[in-house]
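Here's a solo chain for you in structure tokens, the form predicted on its own.
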Amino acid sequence: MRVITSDVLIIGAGLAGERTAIACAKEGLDTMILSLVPSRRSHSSAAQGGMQASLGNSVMGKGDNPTVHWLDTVKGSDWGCDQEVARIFADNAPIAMREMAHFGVPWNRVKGGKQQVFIKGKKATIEEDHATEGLITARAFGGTAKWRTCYTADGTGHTVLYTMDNMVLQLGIPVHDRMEALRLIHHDSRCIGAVVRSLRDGELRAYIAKATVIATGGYGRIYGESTNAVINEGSGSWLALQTGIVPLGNMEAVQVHPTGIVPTDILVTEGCRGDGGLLLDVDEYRFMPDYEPEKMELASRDVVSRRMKEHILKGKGVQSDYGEHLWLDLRHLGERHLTTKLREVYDICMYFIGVNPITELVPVRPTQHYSMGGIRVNKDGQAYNLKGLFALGEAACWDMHGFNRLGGNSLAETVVAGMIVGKQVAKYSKKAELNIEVTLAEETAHIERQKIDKLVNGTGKENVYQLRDEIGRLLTKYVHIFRTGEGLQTATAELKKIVARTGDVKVRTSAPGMNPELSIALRIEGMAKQAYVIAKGALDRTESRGAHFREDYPARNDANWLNRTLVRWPVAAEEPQFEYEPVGLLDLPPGDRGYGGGQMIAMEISIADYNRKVDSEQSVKGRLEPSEPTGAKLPKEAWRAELEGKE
């Protein structure tokens, strides 16, 4: 078996992985990236709308600052996020956006003078200051007090990823693509790399490094209907779960995006609504102001999706051969706007569903979109319980999103976390030794060889495609926007059976390398187990918080559930182990989000008492000590002046 060594091994070549690689390479470390696909085909390139950062250059962003951004993020998370991590993110996002401009990202810029825009669905005139002309501008996104979403038309992910990949090339960082990490190499609570399979020829290799970083994106394709790329099947979080000791956090926190187009479920960006797009029902009536009179179409994603589904259930959906949907109206934005600032949306509608958004309504429905849950890490990006393992981006539960993320925050998170975590990876790698334990690597590879041999040459009877479809149907039916105890009981019972059935899969295609059936067969156990912990975590959490909405428990229960779910799956165990930890230090006390309505059950202990237990309880759950004490980056009550200024 070939053994390849480096200082830093990064699994995933999207924005989070490449930004981390840049940080490490700039510190002089030998850095290597692995990717399922050529790096510019990573799912980061599909992101459309933009990245949030409190630059305050536009007149509609005037007065914005990191504290206001932080307030929006904490409220958007429904108080489920780590408030210190959210602060680290908000403080560093402006730095990252300007750095991206320096790297070459062609951000849309402020144009001085009067501009015609749509605000809350109505045409308005704003006047941009000529003094800020040429600076990075912003558009409106849901759940924000200010316009702060930096963008490049509606191709932000594409332009930023291509720019980042150019930096990777300039720095000479090797990217080994069409490679899939199958299992982490670890011993005595230390990770030293991964066993990897070449998708070209089936060769198994061992990549050994001082630090291993997982940046593989989310697990959206576990669902039957998703906006995610087909490669987003939770392969990175499965690497962590199968160690038996690294927990996943908040797996039941799954975001549904309001505007997946019908029937393909391809996303059309929140920038459509930010730029003035309207949601209409079967009667072409604009219904969101009835539910959310303040935020309207720009409430947070969990709220808009829930309101859309609620309206459909009232009989106001549009009937179609592909199920009920609603309409997204962009016609009033005009041809120029749709073919420039929303040109990807225009192309997607024209080429994938044959709808011209300049003259026609766009059919949309809420569709699974984002994974708030992932590999649980501390604020430095270090995984719980396993030294030498880091994770960031959608694969990680860092946790700045809690139970609902705001649009534009995750794409920004990739580069901000890449800056922050990348520095910590470099710092760790400079002190660590490179332990080339070939015997351990060979033993780990042997497990995978046996698994492949059983799949190809065994006597199994299960069809992997059928299992995958069954998982997707169960999640879409029972673990979606509205959840009930009865439905979640059904999902967990059926998914547990599927977990058992994954051990009886037979691969009928014998090609060793480019073999999609074998690739899915190698992932199906991880997909089934992650689907199970999503459903079981949702069943056990008897409250509603953010994207997790229980019809039988409609209140957000801060008395019993102001915590983060942790789940491990011990090796050879039939059942996972669920635990809970505090969400982190509370600076902004739990309160009303300002949209979405809903009931709240208040905390029964004081903020001070809650905060006193954070460090000790998280450490017991496996959190490694961060580089700075807990709370060091959380300015105490900086939010108070902002809120008092509004009163």
The other form holds:
Amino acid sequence: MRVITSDVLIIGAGLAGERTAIACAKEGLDTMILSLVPSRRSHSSAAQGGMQASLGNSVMGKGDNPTVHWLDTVKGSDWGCDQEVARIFADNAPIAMREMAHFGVPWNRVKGGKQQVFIKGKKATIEEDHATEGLITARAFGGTAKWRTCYTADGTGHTVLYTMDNMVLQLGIPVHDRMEALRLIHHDSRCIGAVVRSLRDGELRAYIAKATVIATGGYGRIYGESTNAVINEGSGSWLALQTGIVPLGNMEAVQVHPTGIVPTDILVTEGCRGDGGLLLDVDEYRFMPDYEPEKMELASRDVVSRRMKEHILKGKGVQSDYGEHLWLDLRHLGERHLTTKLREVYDICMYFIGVNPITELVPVRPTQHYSMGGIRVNKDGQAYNLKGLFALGEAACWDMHGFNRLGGNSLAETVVAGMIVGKQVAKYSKKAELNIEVTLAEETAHIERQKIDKLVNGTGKENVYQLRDEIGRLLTKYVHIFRTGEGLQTATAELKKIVARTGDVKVRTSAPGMNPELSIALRIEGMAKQAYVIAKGALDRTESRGAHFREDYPARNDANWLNRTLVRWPVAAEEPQFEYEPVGLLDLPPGDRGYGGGQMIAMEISIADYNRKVDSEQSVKGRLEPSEPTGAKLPKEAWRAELEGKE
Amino acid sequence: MGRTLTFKIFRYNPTLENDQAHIEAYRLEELPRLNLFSALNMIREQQAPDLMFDFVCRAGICGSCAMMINGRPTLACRTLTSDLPDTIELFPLPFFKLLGDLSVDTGVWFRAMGEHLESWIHTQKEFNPEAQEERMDNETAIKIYDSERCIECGCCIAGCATAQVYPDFIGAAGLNRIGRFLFDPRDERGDQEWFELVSTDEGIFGCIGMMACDDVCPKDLPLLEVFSYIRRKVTAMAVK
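Could the form predicted together with its partner chain be given as well, to go with the form predicted on its own?
Now the complete complex, all chains and molecules, led by this one.
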């Protein structure tokens, strides 16, 4: 078996992985990136709307600062996030945007003078200050107090990824594309690399490094109906779960985006509503102001999706061959706006569903979009329980999003976390030794070889595509916007059976090379087990928080559930093990989000008592010691000045 | 009654010893609004488990799925069968290395092109995290973005007569990339550097102006405008 060594091994060539690679290469470390696809095809490229950062250059962003951004993020998370991590993010986001400008991103800029815009659905005129002309501008997004989302038309992920990949070229960082990591190589709580299968010719190789970084994106495709790219099947979180010792965090926290188009489930950006788009029902009536008088179409995604579903259940959906949907009205934005600032959206509507958004309504419905859950890491990005393993971006639960992330916060997270975690990966790698344990690598590869042999030559009877479809159907039906104990019981019971059936898969072709059926067959156990922990986590969490909404437990319960779910699946165990840890230090006390309505059950202990146990309880759960003490980056009550200034 | 579609698909697996390139036919009942992403997956899942092709975003954004569809290079994901006749011929893009069936290695070619053109901002300035960003007028930003929108699908190269006979030609995608950096005031490369890069047969003088690239570009990039800008720029450099 070929063994390839480097100081740092990064799995995933999207924005999070590449920014980490740049941080390491700039420190002189030998850095290697693996990717399922050519780097520029990574799912980061599909992000449309933008990145939140409180630059406050536009007149609509006046008075913005990291504290205001942090407040929006904590409320958006329904207090499920780690407030210190949200703070690290909000503080560094402006720097990250400017750095990307320095690297070459053509951010849209402030244009001085009067501009016609839409605010809360109504035409308005704003006047941009000539003094800020030429600085990075921003648009409105959901759940934000200010216009804060930096953008390049509606191709933000594309331009930022291309710019980042240009830096990767400049620094000469190799990207081995069409490579899939199948299993981490680790022993004695130390990760030394991964066994990797080439999707070009099927070869198994070992990549060995001082530090291994997982930046593989989310697990949305497990739902089947998803806005995600076809490669987002949770392959990175599976690598961690498979170790038996690294926990995944908050896997039941799954975001459903309000505007997937019908059919095809392709996303049209939240920027559509940020720029003035409206949601209409079967009577072409604008219903959101009735539910959310303050934020209207621009409440957080969990809330807007829930309201849409609620409205459909009232009989106000539009019937179609592809099920019920609602309308997104962009007509009033006009041709110029739709063919420039929302051009990708225009193309998607025209090509995929034959709808011209300049003159016609766009059929939309809430669709699975984002994985708040992922590999649980400390604030430096180090995985729990396994030295030498890091994770970031959507693959990780860092955890700045809690139970609902704001639009524009995940694309920004990739770059900010890349800066922060990248620094820590470099620091770690400089001190660590390279352990080229070929025997261990061979043993690890042997497990995969046996698996492949069984799939190709075994006596199994299951069809992998059928299992995949059954998993997606169960999650979409029972673990979606509205969840009930009964539905989740059914889902977990069925998924448990599917987990067992994944051991009985047989592929129909032994063709060497890429063998696409074998590739998905190698992933199916991970997909089934992750589906199971998503459903089980949702079943056990008897409260409603952010995107996790239980009809039978509609209140957010801060007395019992102000915590983060951790799940590990010990090797060879029948059942995964669930544990809970405090979300992190609380600075902003749990309160009302300002949208979404809903009931709350208050904490029974004081914030001081809650905070006292954070460090020790997380440590017991396997959190490695971060480079700075817990709370070092969380200024006490900085929010008071903002909230009191407002009142 | 829906149509029965016949897909004639180029098949060849280079990792199989003695495999012969051939065409195989698959039949599929047409569904409303069926696109080639769904159609090819249905064929693979039901009829040809070893069929190789590439999709990632399946939304016309990532550039993975370009192929020859009834003789024309375009994105498969956003091609609807309702716009095609009963018989649909699918071939891999020419020019690029064939990985198998409809899958070609565009990634490696585009990376090499980017390295050759040094496709990054050349600047002596260091990033200062404390400082405000440098200003740029919005029109310049939009102009850069208009070229930056290229998704590296390879359709322009597949449709290019020059590229087929002269494999070192950087193609429309390469020229467009040069345009993107030429427009960008942050790139400090001087006339001499640009001139050496562009005024060659691999560069702008390789283009014989047939402009099939412009016809087939799925993102409607302003290629004509970019090429004439580069030509003007190079001519001016030569005169200097």
